[in-house]
Partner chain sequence: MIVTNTETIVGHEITEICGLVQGNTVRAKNIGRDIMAGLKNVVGGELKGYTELLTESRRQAVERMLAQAEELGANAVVNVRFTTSAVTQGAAELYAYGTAVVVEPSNVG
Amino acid sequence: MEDGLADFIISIIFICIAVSVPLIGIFGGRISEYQHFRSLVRREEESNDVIVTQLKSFPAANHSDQPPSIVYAETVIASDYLKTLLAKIRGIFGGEVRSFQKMQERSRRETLLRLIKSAREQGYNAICNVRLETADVGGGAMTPGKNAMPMACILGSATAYHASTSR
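Taking the sequence provided, give its structure as one chain in the form predicted alone.
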(Lines of atoms letter the chains of each structure in order from A and count residues from 1; the text may use other names and numbers.)
(Lines give C-alpha, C1' and ligand atoms only; values in the text may rest on other atoms or scores of the structure.)
Protein backbone atom coordinates (compact mmCIF):
# COMPACT_ATOMS: atom_id res chain seq x y z
CA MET A 1 0.00 0.00 0.00
CA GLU A 2 2.81 2.41 0.81
CA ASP A 3 4.47 1.80 -2.57
CA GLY A 4 1.21 2.67 -4.34
CA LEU A 5 0.86 5.88 -2.37
CA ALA A 6 4.48 6.87 -3.09
CA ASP A 7 3.98 6.19 -6.81
CA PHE A 8 0.80 8.26 -6.76
CA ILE A 9 2.54 11.19 -5.08
CA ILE A 10 5.48 11.00 -7.51
CA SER A 11 3.01 10.94 -10.44
CA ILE A 12 1.19 14.01 -9.11
CA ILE A 13 4.50 15.86 -8.64
CA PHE A 14 5.58 14.94 -12.18
CA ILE A 15 2.26 16.12 -13.65
CA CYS A 16 2.47 19.40 -11.70
CA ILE A 17 5.99 20.03 -12.99
CA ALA A 18 5.04 19.05 -16.55
CA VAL A 19 2.14 21.51 -16.50
CA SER A 20 3.78 24.35 -14.57
CA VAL A 21 7.00 24.66 -16.63
CA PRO A 22 5.21 25.53 -19.91
CA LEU A 23 2.85 27.85 -18.04
CA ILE A 24 5.80 29.67 -16.49
CA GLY A 25 7.30 29.98 -19.99
CA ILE A 26 4.06 31.30 -21.45
CA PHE A 27 3.41 33.85 -18.74
CA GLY A 28 7.06 34.86 -18.37
CA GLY A 29 7.38 35.48 -22.11
CA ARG A 30 4.11 37.39 -22.28
CA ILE A 31 5.00 39.55 -19.29
CA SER A 32 8.42 40.34 -20.77
CA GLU A 33 6.88 41.19 -24.15
CA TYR A 34 4.19 43.36 -22.51
CA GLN A 35 6.79 45.25 -20.48
CA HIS A 36 8.85 45.89 -23.61
CA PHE A 37 5.80 47.24 -25.47
CA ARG A 38 5.03 49.54 -22.51
CA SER A 39 8.63 50.74 -22.54
CA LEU A 40 8.40 51.40 -26.29
CA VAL A 41 5.22 53.46 -25.88
CA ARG A 42 6.73 55.51 -23.05
CA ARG A 43 9.97 56.19 -24.96
CA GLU A 44 8.08 57.04 -28.18
CA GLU A 45 6.05 59.63 -26.26
CA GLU A 46 9.28 61.10 -24.85
CA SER A 47 10.75 61.45 -28.34
CA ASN A 48 7.81 63.26 -29.96
CA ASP A 49 9.92 66.41 -30.27
CA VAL A 50 12.23 64.79 -32.84
CA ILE A 51 11.19 65.06 -36.49
CA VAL A 52 11.34 61.65 -38.18
CA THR A 53 10.78 61.24 -41.93
CA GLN A 54 11.68 58.88 -44.72
CA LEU A 55 12.24 61.78 -47.10
CA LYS A 56 15.69 62.04 -48.63
CA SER A 57 15.72 65.81 -48.15
CA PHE A 58 15.97 67.80 -44.92
CA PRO A 59 12.48 69.09 -44.02
CA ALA A 60 12.57 72.31 -41.96
CA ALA A 61 16.36 72.27 -42.05
CA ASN A 62 18.10 74.84 -39.91
CA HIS A 63 21.52 75.47 -41.39
CA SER A 64 23.87 75.48 -38.45
CA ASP A 65 27.57 75.00 -37.86
CA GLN A 66 27.13 71.27 -37.33
CA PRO A 67 26.64 69.44 -40.67
CA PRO A 68 24.19 66.52 -41.03
CA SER A 69 25.49 63.16 -39.86
CA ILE A 70 24.60 59.52 -40.43
CA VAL A 71 23.29 57.55 -37.44
CA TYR A 72 23.06 53.78 -37.19
CA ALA A 73 21.17 51.40 -34.94
CA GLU A 74 20.63 47.68 -34.72
CA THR A 75 18.23 45.53 -32.74
CA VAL A 76 17.99 41.77 -32.43
CA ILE A 77 15.09 40.18 -30.58
CA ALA A 78 15.07 36.41 -30.25
CA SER A 79 12.13 34.10 -29.91
CA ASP A 80 11.78 31.81 -26.94
CA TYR A 81 11.53 28.02 -27.20
CA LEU A 82 7.78 27.94 -26.65
CA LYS A 83 7.04 30.48 -29.39
CA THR A 84 9.35 28.62 -31.73
CA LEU A 85 7.60 25.31 -31.02
CA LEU A 86 4.17 26.85 -31.53
CA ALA A 87 5.34 28.51 -34.75
CA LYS A 88 6.60 25.19 -36.11
CA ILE A 89 3.26 23.60 -35.30
CA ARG A 90 1.54 26.55 -37.00
CA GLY A 91 3.82 26.00 -40.00
CA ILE A 92 2.46 22.48 -40.41
CA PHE A 93 -1.13 23.69 -40.67
CA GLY A 94 -0.38 27.04 -42.33
CA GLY A 95 -1.35 30.57 -41.41
CA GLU A 96 0.22 33.68 -39.97
CA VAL A 97 2.67 33.35 -37.11
CA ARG A 98 1.54 36.36 -35.06
CA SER A 99 4.18 35.91 -32.38
CA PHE A 100 6.89 36.46 -35.00
CA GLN A 101 5.02 39.51 -36.32
CA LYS A 102 5.08 40.99 -32.81
CA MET A 103 8.80 40.22 -32.60
CA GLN A 104 9.39 42.10 -35.88
CA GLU A 105 7.28 45.05 -34.71
CA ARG A 106 9.18 45.28 -31.42
CA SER A 107 12.49 45.15 -33.25
CA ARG A 108 11.49 47.87 -35.76
CA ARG A 109 10.20 50.22 -33.08
CA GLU A 110 13.26 49.64 -30.88
CA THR A 111 15.60 50.35 -33.81
CA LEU A 112 13.83 53.61 -34.62
CA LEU A 113 14.06 54.69 -30.98
CA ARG A 114 17.77 53.89 -30.98
CA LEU A 115 18.24 56.00 -34.12
CA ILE A 116 16.50 58.91 -32.38
CA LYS A 117 18.62 58.41 -29.25
CA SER A 118 21.82 58.38 -31.30
CA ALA A 119 20.81 61.60 -33.08
CA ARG A 120 19.98 63.29 -29.77
CA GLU A 121 23.31 62.24 -28.25
CA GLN A 122 25.05 64.01 -31.13
CA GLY A 123 22.97 67.14 -30.60
CA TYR A 124 20.48 66.80 -33.47
CA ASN A 125 16.70 67.17 -33.27
CA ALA A 126 15.59 65.56 -36.53
CA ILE A 127 16.30 62.53 -38.69
CA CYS A 128 15.39 61.92 -42.29
CA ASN A 129 16.06 59.27 -44.93
CA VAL A 130 15.22 56.58 -42.36
CA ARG A 131 15.98 53.13 -43.73
CA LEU A 132 15.19 49.89 -41.90
CA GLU A 133 16.50 46.59 -43.26
CA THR A 134 16.11 43.05 -42.01
CA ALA A 135 18.94 40.58 -41.61
CA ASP A 136 18.99 36.85 -40.95
CA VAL A 137 21.04 36.15 -37.86
CA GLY A 138 19.14 33.05 -36.75
CA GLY A 139 20.51 30.83 -39.49
CA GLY A 140 17.21 30.06 -41.24
CA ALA A 141 15.47 28.76 -38.16
CA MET A 142 12.28 27.78 -39.92
CA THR A 143 14.15 25.53 -42.36
CA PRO A 144 13.43 21.85 -41.68
CA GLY A 145 16.25 20.04 -39.93
CA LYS A 146 17.80 23.12 -38.35
CA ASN A 147 17.74 23.83 -34.64
CA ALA A 148 18.44 27.56 -34.81
CA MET A 149 16.22 30.04 -32.98
CA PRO A 150 14.18 32.59 -34.96
CA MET A 151 15.33 36.16 -34.42
CA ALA A 152 14.14 39.53 -35.65
CA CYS A 153 17.16 41.60 -36.63
CA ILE A 154 16.60 45.13 -37.90
CA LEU A 155 19.42 47.37 -39.10
CA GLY A 156 18.57 51.05 -39.26
CA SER A 157 20.25 54.11 -40.69
CA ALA A 158 19.21 57.73 -41.02
CA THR A 159 20.58 61.21 -41.58
CA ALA A 160 20.55 63.35 -38.44
CA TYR A 161 20.33 67.11 -38.83
CA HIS A 162 19.17 70.30 -37.13
CA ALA A 163 15.61 71.39 -37.85
CA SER A 164 13.89 74.60 -36.88
CA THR A 165 11.83 73.97 -33.75
CA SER A 166 8.61 75.56 -35.06
CA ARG A 167 6.44 72.95 -36.74
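Note that the rigid core is defined as the largest set of C-alphas that superpose within 1.5 Å between two forms. Residue numbers count along the first chain shown, from 1. All of these numbers come straight from a predicted model, not from anything done at the bench. What changes on going to the form predicted together with its partner chain:
The form predicted together with its partner chain is what I want next, because the block you gave corresponds to the form predicted alone; please supply it.
Chain only, nothing else included.
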Protein backbone atom coordinates (compact mmCIF):
# COMPACT_ATOMS: atom_id res chain seq x y z
CA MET A 1 0.00 0.00 0.00
CA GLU A 2 2.82 2.41 0.94
CA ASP A 3 4.71 1.46 -2.19
CA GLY A 4 1.65 2.37 -4.23
CA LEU A 5 1.47 5.79 -2.59
CA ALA A 6 5.15 6.48 -3.22
CA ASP A 7 4.76 5.49 -6.86
CA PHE A 8 1.75 7.73 -7.14
CA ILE A 9 3.62 10.73 -5.70
CA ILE A 10 6.61 10.12 -7.95
CA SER A 11 4.43 9.87 -11.02
CA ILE A 12 2.62 13.08 -10.04
CA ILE A 13 5.99 14.86 -9.75
CA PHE A 14 7.04 13.56 -13.16
CA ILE A 15 3.77 14.71 -14.71
CA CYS A 16 4.23 18.13 -13.11
CA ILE A 17 7.74 18.43 -14.57
CA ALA A 18 6.57 17.21 -17.96
CA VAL A 19 3.78 19.80 -18.01
CA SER A 20 5.73 22.70 -16.49
CA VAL A 21 8.73 22.60 -18.86
CA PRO A 22 6.62 23.36 -21.95
CA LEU A 23 4.65 25.95 -19.98
CA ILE A 24 7.82 27.70 -18.82
CA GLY A 25 9.07 27.47 -22.40
CA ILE A 26 5.92 28.93 -23.90
CA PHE A 27 5.46 31.82 -21.45
CA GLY A 28 9.15 32.49 -20.81
CA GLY A 29 9.84 32.54 -24.53
CA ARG A 30 6.96 34.90 -25.30
CA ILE A 31 7.96 37.29 -22.51
CA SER A 32 11.65 37.36 -23.42
CA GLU A 33 10.83 37.93 -27.10
CA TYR A 34 8.45 40.78 -26.26
CA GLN A 35 11.04 42.41 -24.01
CA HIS A 36 13.76 42.01 -26.59
CA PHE A 37 11.66 43.65 -29.33
CA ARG A 38 10.88 46.55 -27.00
CA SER A 39 14.53 47.06 -26.16
CA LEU A 40 15.43 46.85 -29.87
CA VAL A 41 12.96 49.61 -30.74
CA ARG A 42 14.23 51.79 -27.90
CA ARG A 43 17.90 51.35 -28.81
CA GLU A 44 17.24 51.86 -32.51
CA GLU A 45 15.70 55.24 -31.70
CA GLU A 46 18.69 56.14 -29.55
CA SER A 47 21.16 55.27 -32.29
CA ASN A 48 19.55 57.05 -35.23
CA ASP A 49 22.22 59.78 -35.19
CA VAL A 50 24.74 57.32 -36.63
CA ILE A 51 24.78 57.07 -40.44
CA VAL A 52 24.39 53.43 -41.43
CA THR A 53 24.86 52.41 -45.05
CA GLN A 54 26.01 49.36 -46.89
CA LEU A 55 27.77 51.36 -49.59
CA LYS A 56 31.40 50.59 -50.29
CA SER A 57 32.28 54.26 -50.64
CA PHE A 58 32.31 56.50 -47.59
CA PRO A 59 29.24 58.73 -47.92
CA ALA A 60 29.58 62.19 -46.35
CA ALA A 61 33.02 61.37 -45.00
CA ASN A 62 35.02 64.19 -43.54
CA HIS A 63 38.73 64.40 -43.01
CA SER A 64 39.88 63.42 -39.59
CA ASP A 65 43.04 62.21 -37.88
CA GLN A 66 41.48 58.94 -36.84
CA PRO A 67 41.54 56.53 -39.81
CA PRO A 68 38.52 54.33 -40.55
CA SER A 69 38.41 51.03 -38.77
CA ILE A 70 36.53 47.76 -39.04
CA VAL A 71 33.93 46.89 -36.42
CA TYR A 72 32.46 43.46 -35.76
CA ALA A 73 29.52 42.09 -33.84
CA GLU A 74 27.91 38.72 -33.45
CA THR A 75 24.70 37.45 -31.89
CA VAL A 76 23.42 33.95 -31.28
CA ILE A 77 19.76 33.67 -30.31
CA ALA A 78 18.16 30.42 -29.29
CA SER A 79 14.74 29.27 -30.27
CA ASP A 80 12.27 28.50 -27.48
CA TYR A 81 10.00 25.54 -26.89
CA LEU A 82 6.96 27.05 -28.58
CA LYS A 83 8.85 28.21 -31.65
CA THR A 84 10.42 24.80 -32.14
CA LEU A 85 7.02 23.15 -31.77
CA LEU A 86 5.35 25.55 -34.21
CA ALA A 87 8.14 24.99 -36.70
CA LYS A 88 7.71 21.23 -36.44
CA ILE A 89 3.99 21.60 -37.17
CA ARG A 90 4.87 23.87 -40.09
CA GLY A 91 7.18 21.15 -41.33
CA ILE A 92 4.17 18.93 -41.91
CA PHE A 93 2.14 21.39 -43.97
CA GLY A 94 4.88 23.58 -45.40
CA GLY A 95 4.78 27.34 -45.75
CA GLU A 96 6.44 30.27 -44.06
CA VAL A 97 7.88 29.58 -40.61
CA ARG A 98 7.02 32.85 -38.92
CA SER A 99 8.47 31.93 -35.56
CA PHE A 100 11.95 31.39 -36.97
CA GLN A 101 11.66 34.40 -39.22
CA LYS A 102 11.13 36.54 -36.11
CA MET A 103 14.08 34.88 -34.40
CA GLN A 104 16.39 35.69 -37.33
CA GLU A 105 15.08 39.26 -37.41
CA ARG A 106 15.85 39.73 -33.71
CA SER A 107 19.36 38.42 -34.21
CA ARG A 108 20.02 40.69 -37.23
CA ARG A 109 18.71 43.82 -35.56
CA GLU A 110 20.68 43.08 -32.42
CA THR A 111 23.87 42.59 -34.46
CA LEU A 112 23.36 45.89 -36.27
CA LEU A 113 22.86 47.69 -32.95
CA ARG A 114 26.04 46.14 -31.60
CA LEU A 115 27.96 47.32 -34.68
CA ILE A 116 26.67 50.85 -34.09
CA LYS A 117 27.52 50.65 -30.39
CA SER A 118 31.04 49.45 -31.06
CA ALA A 119 31.58 52.23 -33.63
CA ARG A 120 30.27 54.82 -31.22
CA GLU A 121 32.46 53.56 -28.37
CA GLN A 122 35.53 54.11 -30.56
CA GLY A 123 34.40 57.67 -31.31
CA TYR A 124 33.05 57.25 -34.84
CA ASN A 125 29.70 58.60 -36.00
CA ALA A 126 29.03 56.59 -39.17
CA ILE A 127 29.38 53.06 -40.48
CA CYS A 128 29.40 51.90 -44.08
CA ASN A 129 29.60 48.60 -45.93
CA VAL A 130 27.49 46.74 -43.39
CA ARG A 131 27.64 43.00 -44.00
CA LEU A 132 25.43 40.60 -42.09
CA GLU A 133 25.93 36.90 -42.63
CA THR A 134 24.80 33.72 -41.02
CA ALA A 135 26.96 31.16 -39.30
CA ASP A 136 26.45 27.67 -37.95
CA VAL A 137 28.15 27.03 -34.64
CA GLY A 138 27.37 23.37 -34.93
CA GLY A 139 24.14 23.38 -33.03
CA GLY A 140 21.35 24.02 -35.44
CA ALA A 141 21.35 22.50 -38.89
CA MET A 142 24.27 20.22 -38.08
CA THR A 143 22.47 18.21 -35.41
CA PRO A 144 19.95 15.72 -36.71
CA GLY A 145 16.77 14.55 -35.06
CA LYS A 146 15.64 15.21 -31.53
CA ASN A 147 18.80 16.93 -30.32
CA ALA A 148 18.53 19.72 -32.87
CA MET A 149 18.77 23.13 -31.26
CA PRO A 150 17.49 25.73 -33.67
CA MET A 151 19.35 29.01 -33.28
CA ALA A 152 20.04 32.16 -35.21
CA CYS A 153 23.74 33.02 -35.49
CA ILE A 154 24.51 36.30 -37.22
CA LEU A 155 27.98 37.70 -37.85
CA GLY A 156 28.17 41.34 -38.77
CA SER A 157 31.01 43.54 -39.96
CA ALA A 158 31.21 47.15 -41.08
CA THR A 159 33.67 49.98 -41.47
CA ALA A 160 33.39 52.84 -39.01
CA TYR A 161 34.47 56.35 -40.02
CA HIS A 162 33.87 60.01 -39.32
CA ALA A 163 31.12 61.73 -41.28
CA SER A 164 29.88 65.28 -41.40
CA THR A 165 26.33 64.90 -40.27
CA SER A 166 23.61 67.50 -40.23
CA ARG A 167 21.60 65.61 -37.64
